[in-house]
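Listed next as structure tokens is one chain, alone, in the form predicted in complex with the partner chain.
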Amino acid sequence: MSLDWAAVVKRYENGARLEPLLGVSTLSVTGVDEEKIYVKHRLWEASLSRRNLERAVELLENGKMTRVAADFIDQYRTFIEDERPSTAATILKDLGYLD
């Protein structure tokens, strides 16, 4: 299975709230389009590259990444790229990729 990005944009078009993996909320989905899902933080605004995303969940698919999203933090940051690495394991985790 992998990411179905139609999915992602349909649970996403209107914004989200995320649940934290840990600790308080601070950080929501604002949007998503074909390339990139946009998030706010409270300090701050970035977006995760879909090509991050599904690379990621491909390596998850193989069982060349953990699903323990804890975990996956720094395997994402390792495997995949530096790029907010705890808010991709919360997004997929909200996508249920993680558990």
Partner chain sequence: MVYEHEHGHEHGPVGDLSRIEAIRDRGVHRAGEHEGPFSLHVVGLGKAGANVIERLVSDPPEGFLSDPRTSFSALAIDIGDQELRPIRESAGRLPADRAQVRTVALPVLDRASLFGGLRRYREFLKMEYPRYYWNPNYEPWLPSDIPLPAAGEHFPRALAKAIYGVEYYQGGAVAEELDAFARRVAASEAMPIVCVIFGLAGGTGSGIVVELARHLSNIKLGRRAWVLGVGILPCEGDPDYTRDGVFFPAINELDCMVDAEKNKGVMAVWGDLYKNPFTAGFFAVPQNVVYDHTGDLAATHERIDAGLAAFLARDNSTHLYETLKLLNWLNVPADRWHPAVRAEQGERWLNLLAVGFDDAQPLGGLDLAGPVSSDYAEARLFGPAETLTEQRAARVREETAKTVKTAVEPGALTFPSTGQAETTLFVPHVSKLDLAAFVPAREAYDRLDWDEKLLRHSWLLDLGVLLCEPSTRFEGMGGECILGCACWVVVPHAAIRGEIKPAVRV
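Can you return the structure of this protein in the form predicted alone rather than the form predicted in complex with the partner chain?
A lone chain is what you will see next.
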């Protein structure tokens, strides 16, 4: 089960409001293209790279990272990059990769 980017684009092509993780504010996906997912919080806007999300899913599939969203955040920061790890967890949970 690798990250199907075409399915990601289809899911977020018209934007989406995401259920927040515990202790994390609500996020909205404002767009997606071949390289990034664009998100907006009430205080900031950012993007997550496809490369990092694909790497995270690869590590999840290989059992190298936890599927528990709250614990995944620290692992994402350590193994992938310090690129909005809680936002990455929110996205991957919305996509069904995290519990």
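Numbering follows the first chain given and starts at 1. Since this is a predicted model, take the numbers as computed values, not measurements. Throughout, rigid core stands for the largest set of C-alpha atoms superposing within 1.5 Å between the two forms.
Core-aligned CA deviation for residue 26 between the two forms: 2 Å or greater.
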